[in-house]
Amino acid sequence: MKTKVLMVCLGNICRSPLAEGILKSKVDENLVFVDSAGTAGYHVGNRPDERSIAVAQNHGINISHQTCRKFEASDFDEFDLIYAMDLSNFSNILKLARHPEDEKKVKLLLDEVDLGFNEVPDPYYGGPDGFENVYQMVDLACESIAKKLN
């Protein structure tokens, strides 16, 4: 049986698509299924932000095929682990939890590594350096997750 992991940010166009692509590149797809979603429905049906696509491509990962979707309460039934990119989205996910078993599945992505902070900053309003910085943070966390799942 596959372990199912969901990466969640606000719009599902910057951070969580990167996290999905990065983790997919590090795990055995026969053992682990990875997806992403956003807590807001602003970009449902769209591709990830071009800057996320570009930074992923610079690291040999193609996320251009991903489609943005909104996080739903039913995701608690589908996924074993749900990683939020920041405290705001963590809180928004927990608001949809139906019982303690749902809550136990939700973690902050950067709690998987010791960087001295636990939130992946939203690079949307910044320049390309912000996307590279996010990539590096998420990559470290995904490396830690992959070691546990593979």
Second form
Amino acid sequence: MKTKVLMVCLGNICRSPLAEGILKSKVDENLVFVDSAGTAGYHVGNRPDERSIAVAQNHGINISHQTCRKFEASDFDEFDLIYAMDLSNFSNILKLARHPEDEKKVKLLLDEVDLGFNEVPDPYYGGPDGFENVYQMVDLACESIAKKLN
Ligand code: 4NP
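Can you swap the form predicted on its own for the form predicted together with ligand 4NP?
Time for the whole complex; same chain goes first.
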């Protein structure tokens, strides 16, 4: 059976689409299913932010086909691992947990690596450098996850 991994941020247009694309590029799709969602519904149905699409493209990853969706409690049934990009996302996901088994699935993405900080900064209001910065830290975390799952 496949391991199912869900990447979660606030809007599901900047950070988690990158995390979805990066992890997909590192795992065997026969073994691992990867998706992403946002804790807020502002951009449901939209494509990822152009700046995330561009930074992914610079690294040879196409995320332009992804569609934004909102995280929902049923995702606890569907997914084995739920990675939050920051502490705010983490606590918003936990608010929807129905029992301890749900809670156990929720992790902070950057707890997979030792960078000296544990939140992926929200790049939405910044410039392109912020997106490359996000790419680099998410890439390191996904490398670590992929080693465990492949
Ligand atoms: P994300 O970034 O959570 O990485 O997708 C954001 C995208 C949109 C908004 C905030 C953060 N927004 O306020 O619309």
